[in-house]
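Take a look at this single chain in structure tokens; it is the form predicted on its own.
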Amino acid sequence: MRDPLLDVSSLYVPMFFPFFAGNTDTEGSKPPLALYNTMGGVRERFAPLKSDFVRLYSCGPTVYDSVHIGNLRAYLLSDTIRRVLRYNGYKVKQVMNVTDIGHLSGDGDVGEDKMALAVKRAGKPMTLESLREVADVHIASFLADIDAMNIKRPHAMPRPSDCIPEQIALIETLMDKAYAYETSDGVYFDTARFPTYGRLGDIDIEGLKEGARIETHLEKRSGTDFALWKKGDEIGWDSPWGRGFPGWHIECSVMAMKHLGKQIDIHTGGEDLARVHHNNEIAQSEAATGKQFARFWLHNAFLNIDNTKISKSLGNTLRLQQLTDAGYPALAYRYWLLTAHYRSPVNFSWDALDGARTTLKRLHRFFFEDLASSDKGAINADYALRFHQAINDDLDTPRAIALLWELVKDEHIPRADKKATLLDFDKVLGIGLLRTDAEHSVPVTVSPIALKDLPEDVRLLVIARDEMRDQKEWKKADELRDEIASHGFTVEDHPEGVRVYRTTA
């Protein structure tokens, strides 16, 4: 049975109702849309604070180095549900912090600051100057990766370091209202003071606790108070409680603030998050306004290699530059995330990608050869109203990619009109049919190699698979094909004949 939905156009008198494939709303045939809120741990029919337009914040990286494949994963999301909105017909204002300064090497009070790290990896001087140019080749980087696998850029991509005066200005706010106390290494905030405290994601707060003991911080009148200010002479800024830098949670909630106002609609962010930072951010956020600082929060869950989390810290990350460096493009790899539920925990493999690299180079061929001369069509209306439950059905992308392999094989929907709907489907999927051919990193334009013009042992192996297929020796016809592939050519069936390709990248 599917969790109930939580009708949120009242945000005090909340309904109960429930929600199935087939629902629409009362607005003709569209459906509602349903989020997964980790508020709570139920899927709620989403509605906005104001009118059409959305607030959406998320979780960006620390420009400490480059993001890795775990990471694009959060940004993928964050790409997918601000499509999906804009599907829907609301306007999206999407902001992401990109945090340069106060993110400790132990994720929360302890350790050395990333990014100054960073600076002494890259041997430069202790300088904020420094720091920047650090910080400035990492961004490149991940716009550079964010562009590859056609994640849309957000609006406004705030740093820390530009908004200090706002940062201490929040903390002073806090310290005014009781809510933080200074201490000899910075400024923390009373959990105790909140009682709520940790409701984001049902969190075990005495075991959070207990497991803060471990630290030595004297100082702290709980395990779980946090840092908002951190003093240092090594690098930072002047304060009221000395020189130094904000702490980490503090960040989100200013950029998120000043960009975006004291309440959000949706805030997004891996599921690493949701424990520690995100709880901080609430804390802090609604202890300064008193009001509700995010209606909807939602987390990807991870994406582990060989079975294990991938971690910085574990040595066993891996970059896109490296998937696209072994042949795999960035769109692949957007495709194979697609095929899986957001809320559910992938593995990585590389024949999992090499299986998607397939797959997608397929719909490219089909979409940009078999439909290229196809006139203008209309969007079919069924396909179109079975894409929009699949999405409005927090995100189910699994169920929408399987469904435009449904409207590819479809033989009773005319050629035009597929066209029109796939371009339709790619709105919010964004696996490549809306780019030209010249912004393609798969290749898509590739035509099919004539018989004759094949290499002469590969010429006998296409003939004899189609020979053992026309037996129905099928097992044979498979390890011929494999034995092609191993020679660099790829061999599609189609209902006019085989076509042979030369495997690219």
Second form
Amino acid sequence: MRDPLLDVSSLYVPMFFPFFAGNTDTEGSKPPLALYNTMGGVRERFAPLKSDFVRLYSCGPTVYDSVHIGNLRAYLLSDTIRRVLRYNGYKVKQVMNVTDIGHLSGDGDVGEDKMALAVKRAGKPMTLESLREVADVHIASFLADIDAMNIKRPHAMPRPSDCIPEQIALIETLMDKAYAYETSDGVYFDTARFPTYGRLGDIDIEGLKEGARIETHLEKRSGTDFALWKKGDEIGWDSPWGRGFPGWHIECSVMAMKHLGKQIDIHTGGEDLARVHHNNEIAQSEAATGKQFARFWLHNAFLNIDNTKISKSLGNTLRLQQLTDAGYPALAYRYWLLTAHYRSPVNFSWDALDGARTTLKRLHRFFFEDLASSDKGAINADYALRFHQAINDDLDTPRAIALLWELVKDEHIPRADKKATLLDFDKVLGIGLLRTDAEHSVPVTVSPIALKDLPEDVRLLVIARDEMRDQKEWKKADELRDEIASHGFTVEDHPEGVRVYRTTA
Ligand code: AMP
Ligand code: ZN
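The structure above corresponds to the form predicted on its own; please provide the structure of the form predicted in complex with adenosine monophosphate.
So here's everything in the complex, that chain up top.
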């Protein structure tokens, strides 16, 4: 997807950049919400279709396996937009599908069904019940992952296997309107009948047609036509076109319309989905209803691991559980993701995660220990406005986090107000300040160890490091910090002096 704004430097445009110039209808000092819309490829001012209610649809997981940490970036985007919308005072209804049937391993209409493969892998008989059982296991693990990441559960998480009649009805509508045709192996959407097909993103339609032709059969009228219904498989449901199962794309149109109506405000997903899946969603929905399907399309860029694309065949897939098993709380991963803009590609490394854990730990200690006894304060209006400007600037979470640290260090803000303001920020960032369940959080109950209680060798190292710092011998001080760490202790420098903790996972 071509993205002229992907250059990170361009994300730091002051809030009132020309796009907003002349906007006079902002409510007091409330900054307008601007989102980068993949449809059209520009930032646009967001307002819901109907008063203050936002209909949000997010493409969800195919539950044939546990999700990997790259997938979680997509769900964090849907969570962030939802939180930002709430922060702006909108009511939000969020729907996310959970694909439990019919997602082929390729983008086109060939390849094996991922769910059927999972049933085989589980050694179960190929029945609809087995499909359901396999899906149930992975839905539970998906929910555990998003809970741990403090990603709010969508208001509805429909499954296509529960909506077969609705999917058949939509295909019938498309047949009646001559947007679909039947072949010996299924029912296909006729993309030539939909003149604006492929308008989402910077799509090379000719290339797409060419690519699709390679994996197509002679009965398809055009390479970009896609299956609405696939006939005859080992298992399936009865339909006017024989036994089979719905094509993958139709489910999202059906579920969005069933739970949100014919038109939705915002649709999210990973950038890989724009080209085929989302263009197909648009075509079949708009052909059926004659109305614009989604007004804003938000796509997150990909996460790579050690500069390599996540891929099962390369064996470099990482799951959240592996991070937590290695001692990295899910919230540290969330914090790290938020330090990058959702449209910037990111590269995961253990070192990066390690840094995020340390920083988040420092924040939690400051908040839960240093500010513990602070009174009820007031949200600082200046910081709140700047925070609001950052998140309303196409969800600029890196800027919001930089601001959070500016606030932490700002000595002019009373501690009670700092606390209230940080709590306000956490409504959007969700990095554990509002949470009371420390279980998934970074441990915060650890108290610093008094110098006299440290093992003698560590105590001497800490004193030596302090001396080096006094003499501004930073390199030597850093070496001593590493030596202290090798004994299982962490030192932190605070205005009132050094604090030493036992290193925890
Ligand atoms: P899938 O189960 O493959 O359909 O993916 C679920 C969601 O995760 C989709 O929104 C994908 O676009 C997104 N996704 C898949 N891989 C990555 C990745 N490496 N980085 C970010 N998002 C991803
Ligand atoms: Zn979808």
